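To begin, one chain is listed below as structure tokens, in the form predicted alone.
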Amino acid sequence: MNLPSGTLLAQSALSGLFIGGLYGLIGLGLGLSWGLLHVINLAHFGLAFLAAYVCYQLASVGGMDPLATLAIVVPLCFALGVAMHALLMRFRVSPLNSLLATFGITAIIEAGIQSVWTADFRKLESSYAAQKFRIGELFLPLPELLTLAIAVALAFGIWAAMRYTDLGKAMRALAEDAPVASAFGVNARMHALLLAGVCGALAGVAGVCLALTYTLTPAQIYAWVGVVFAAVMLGGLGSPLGPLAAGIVIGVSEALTMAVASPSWAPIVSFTILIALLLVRPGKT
């Protein structure tokens, strides 16, 4: 087996930190669902697809900046991750139930998708798309240092938000022990709408990043949850921080197996992570 050059294995490297990054930007509103809320949250994967779809009919038809569309986009996915949460609160969902309703919910989202864009390929043609900076032999893409970008400032505004701020404190408490916490003034009910808010609203800000960087078609929608969900367990429920930097620890390593063995690999990479992580340490999930 002939060895890539460095040049190439460099090369890959960039691309495996700017593809865990997009991994990490999409399990970070499912980790906090999962972690926080107790809700496993597979339509989160259909809103991401979803706001990635209104990216990219507003940018395409209606001549708006891509990274404008968040304007809309964002506070879009906020009230339908509220609306989500309010049901399943309605009829008490627990959280496996969460898995199977939250996937009921995804297959209407992609039929949706279906009905209105079909299920054919769609690609942004952006200005940002033939953008590329040059560092010495390696390029750097503007769509993927944009999705880095943004996935980094979320990841840690979002652990400052918990850490310090008493809307933090007060949902890390709930999801602690929720009737002490409630017990002490805190209101569950809204604190539990608005962080599902806040999820929504990542994973539309993560499907802008997927328009800008993907060729899209519905059934993409479950091509993403394997790995994403190996990047939430790696990094931990609940954790800001985690998704993002397993994340990233999946995609080089994958991105590094394509390079050294054969693409066929790659999927494995993830989950042979997660193996031994679980084997190591058992209780780090």
Contents of the next structure:
Amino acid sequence: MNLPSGTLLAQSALSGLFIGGLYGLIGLGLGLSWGLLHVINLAHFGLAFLAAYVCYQLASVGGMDPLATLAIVVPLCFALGVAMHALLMRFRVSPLNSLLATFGITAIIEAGIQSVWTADFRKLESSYAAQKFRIGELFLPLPELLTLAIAVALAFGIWAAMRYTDLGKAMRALAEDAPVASAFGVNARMHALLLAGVCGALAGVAGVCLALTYTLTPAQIYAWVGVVFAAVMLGGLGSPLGPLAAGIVIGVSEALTMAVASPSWAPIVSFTILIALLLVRPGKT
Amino acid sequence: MLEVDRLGAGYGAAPALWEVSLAIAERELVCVLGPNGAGKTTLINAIAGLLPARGGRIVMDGRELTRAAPHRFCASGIAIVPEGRRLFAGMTVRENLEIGSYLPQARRERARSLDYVCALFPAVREKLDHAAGSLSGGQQQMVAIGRALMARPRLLLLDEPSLGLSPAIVLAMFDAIREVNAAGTAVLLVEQNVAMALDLAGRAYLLEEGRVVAEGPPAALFDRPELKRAYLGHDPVR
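Cool, the form predicted alone is there; where's the form predicted in complex with the partner chain?
What follows is the entire complex, opening with the chain shown before.
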């Protein structure tokens, strides 16, 4: 086996860092929903892709700046997140059943996307995509940089909100013991809907970042599920920073594997890490 | 202040409480006695909104709470120290106390309430930034009482605060409860420790199989055959 050059390794690590940031960004809302709302929300992926297509539509056809579409996509996804959770609460869906119910919702979203935008590949052409920064031998594309910056900012923002605001503390208290938190005046229903809306909005942001970087096709929804689940489980359910850190670890190790061995080995790495860590520290995830 | 009228409640298919009626006036210290399974915890949880009532009425200051959403109970001046403490174990002691003062009127008094709780339980002050789950049983009980006091309640509900604690800590706990009551907060106390509870309380109810079987001042209740029957064979204090 020939070792690739240092530049190639560094560029691979960098692209792994970028995709890891996106894993973390998608995993952020998924993990919060799982850990705090006890909903394993597969529809999070569907919602992110719906957001990506809406962004594509507004930017490619409507001529909006891709980042400006956040002003439409985020409120839309917030509302969809709230509506979906209201539905799950209405039928008192258990965590395991939430997996099935949200899988169904994802299939509906996929079909909806397919009927509107067809199964063809869609690529958002924006002025951002052409811009690259150069540091020495390394290229830093702007869309990826933006994605990573947004992922880091949101993860730390939510971490701080959960740690330092009364609202965030109330969310954590509800996740630990909802009846007791309610007995001290925390409105469990209102907080759950708000948090579901925030998770939806996070899916919206992730979707815009997806559209900036990736070619979209409806079936791609499922391509992200496995590795993002791994990031969330490694990072810890309900933790805002964990999925980002775990996502970056997975992203970088995948990219290095692709550079050193071959691309087909990449998925093996993420799940080997997951299984190894689950063996070493069971109960922590 | 609080009137409970023919309250029914329970878990699953089995009712644990049948038509329990009781009343607590401002500044009173009332004790609920009864053997295990008599429905004491069910009663206190229903009054705090932890468990929905299935029948009857809960009225606080003339306002009906029976069908109110759980988070409405605290705003009417009720705060609970639940059975088994039920602290938010993953959060710090300070955060637990902050959740106690979550409602706007309590939040405005948060700094003063925190000082009050720390003065009442000096051990709590040293542990403010520790995870609540890492504390000893006695310290956790103090935090649980502190959390309820942070809500600035006019009626404090205490469910077996002495359970599993050492005698010295139990004494300190009861001193604190006496002090809180003397400062003007009414207390409804559920306790297995009959002698201590009757020593503390101005009035007591005896619960058996989900019904009130006797009520009155401690001295009168102490000689009732119902009490002896309820606790026959074990007197946990002496």
